[in-house]
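Presented as structure tokens, the chain that follows is alone, the form predicted on its own.
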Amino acid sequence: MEILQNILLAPFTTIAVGGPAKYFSRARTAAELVDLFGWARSKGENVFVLGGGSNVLVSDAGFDGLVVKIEISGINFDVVGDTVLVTAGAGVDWDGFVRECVDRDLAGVECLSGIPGNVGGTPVQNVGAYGQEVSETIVRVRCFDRAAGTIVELSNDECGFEYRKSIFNTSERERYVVLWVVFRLVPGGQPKIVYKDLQQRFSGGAPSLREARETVIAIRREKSMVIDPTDPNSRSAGSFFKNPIVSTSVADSIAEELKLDSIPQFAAGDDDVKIPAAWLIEQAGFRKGFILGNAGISTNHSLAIINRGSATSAEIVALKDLTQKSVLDKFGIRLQPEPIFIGF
């Protein structure tokens, strides 16, 4: 085990923003992660995993322990009956493992094109974009146990997957470490369009999975969700809230006291529905190109706060407290943040 000291973690993020770790070591194998977990117990210090840093925020003082960047690679393709069974480890690049599907013709994570991070991370969060889920698809998780200290897994139903959330960010957390996850795709299948903006792009047409996935990540770039070095918009943690699920109700009355005949909105299940987190921050004041500081709202997604240049974490959590405070204030919703917060 190579274990390094003082690491600066900003690197490491998307929004490149944070402090140094402790200690730093990357797992590129099942093994080296058990070992880094024993020493860190050996030593008394607290371990946090980190991925492909696309969903963190990593405060300015840093985490005072040992971060472990997960590095298992490899895809496998397995055909079982008329479906193909797709094994990747968890330090796969999430977009160029739905780019090597797509180009096997293999169907069911099309829609989740360009986002960025690994396949580590997408059933923590349960990835979604563009009507599609990765619960849609996932059979089952290869884990490292962190209670019992063993190599286990754990089916679709056992992960527990509700709209962004599994036991990895809620009922287990920190329990678990990803390992490998394990997809059912279907050869020769049809695209998944029930977005609207995908509706509308094809106006009803019949795309193919490689159309389906360049539109996609057509549509991310608009709005400066796909990373990219020459855009500062895409300096972030992408969609920075999660869509509240609200009442219909509730969601009635703030269109009455709007003055709307309706808001925004999509169905979610019984009496709920999902109101768009973008919309409420644009209705609280938070227009895309608001600046706080060396923190900001991306000129092209609101629901995107970027890091200008040189921010600090502290000045990305002051703009999202600003938000959170507004949107509250005003409608009486709390937005709930997607990212991790790691040091804080």
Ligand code: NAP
Given for the second form:
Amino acid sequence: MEILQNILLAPFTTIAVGGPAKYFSRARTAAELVDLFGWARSKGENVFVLGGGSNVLVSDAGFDGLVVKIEISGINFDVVGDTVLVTAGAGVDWDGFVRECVDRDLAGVECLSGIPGNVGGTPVQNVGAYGQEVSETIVRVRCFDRAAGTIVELSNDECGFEYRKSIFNTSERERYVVLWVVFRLVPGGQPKIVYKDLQQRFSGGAPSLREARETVIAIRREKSMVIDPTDPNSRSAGSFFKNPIVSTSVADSIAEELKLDSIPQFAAGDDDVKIPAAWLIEQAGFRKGFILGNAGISTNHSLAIINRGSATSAEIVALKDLTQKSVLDKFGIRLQPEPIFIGF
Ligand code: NAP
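Let me have the form predicted in complex with the ligand next, following on from the form predicted on its own.
What follows is the entire complex, opening with the chain shown before.
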């Protein structure tokens, strides 16, 4: 096990900001990960586990401890009855995984094409897009239990999946490190085309899994939500805020205040609705392309805070604070950031 010192973390994140890790190492196997945690314990160092770096914001001061980058690789396919169980290492690139499944004509993750990050991050926030969530196909997750120092398997139920939530980012936050994820996919299954954005592109016809994947990527690319080194709008941590879920009465009072018949909203349970955070941000006065120092709002998506080239983490946080405060002052809704903040 090789432990490096004073390694800049910015290059390991898609928003490309953040200072150094005091110690840095890579875990290619579960055994290496266990050894690294043992090493950190013996030294009294905190550990932060880094995946694809697509959903983190590292402070300018960096991380005072050991950063372990998970690089567990490999994808296995096992036919079980009419389905295929696909086991993928936490360090596998998520979109490469989706491409491989679609190439094998396996349905269940096609709408999740083009999402940055690694397989291991997907159960944590129950990644979803265009009406499909990983919780629909995850069978179990193999993890390292930091509290017990053992490897455990959690069933789908035990993961406690909800909208963008699981036990991994709520009740058991920081306890488990995801090592492998097992998905159940359907050979020759139909793609899930439930969102208007997708339906409009296939008016009437039934697309193949590959067509669904290509279309999702095209939509995401139009919004700069596919990582592309030639697109400065994609130097971001993706959506910076979660789409808030509020009661219908809150949505109605916002519409009344703005003198609108209604505002954009989607049903989210009994008496609740989900309001697009991008819409709230725009209504609070932030147009696409808004600039604050070296940080900015993507010219293609109001929900992405971007590093315009040489932003510090403090500049990203200043823009986050400003948008959050403006939405709170105008609508009484406190937007919750989606990325994880490291070293603040
Ligand atoms: P979008 O498609 O403009 O949608 C904005 C919001 O409207 C989302 O909350 C979305 O709900 C909701 N929405 C749109 N059409 C809907 C429908 N037919 N039924 C119910 N709700 C609907 O969002 P975007 O920012 O460009 O992102 C594209 C997709 O990627 C969205 O599905 C978004 O949620 C997803 N995304 C997921 C993550 C994550 O998993 N952490 C991060 C970024 C973006 P949903 O959120 O339920 O889709």
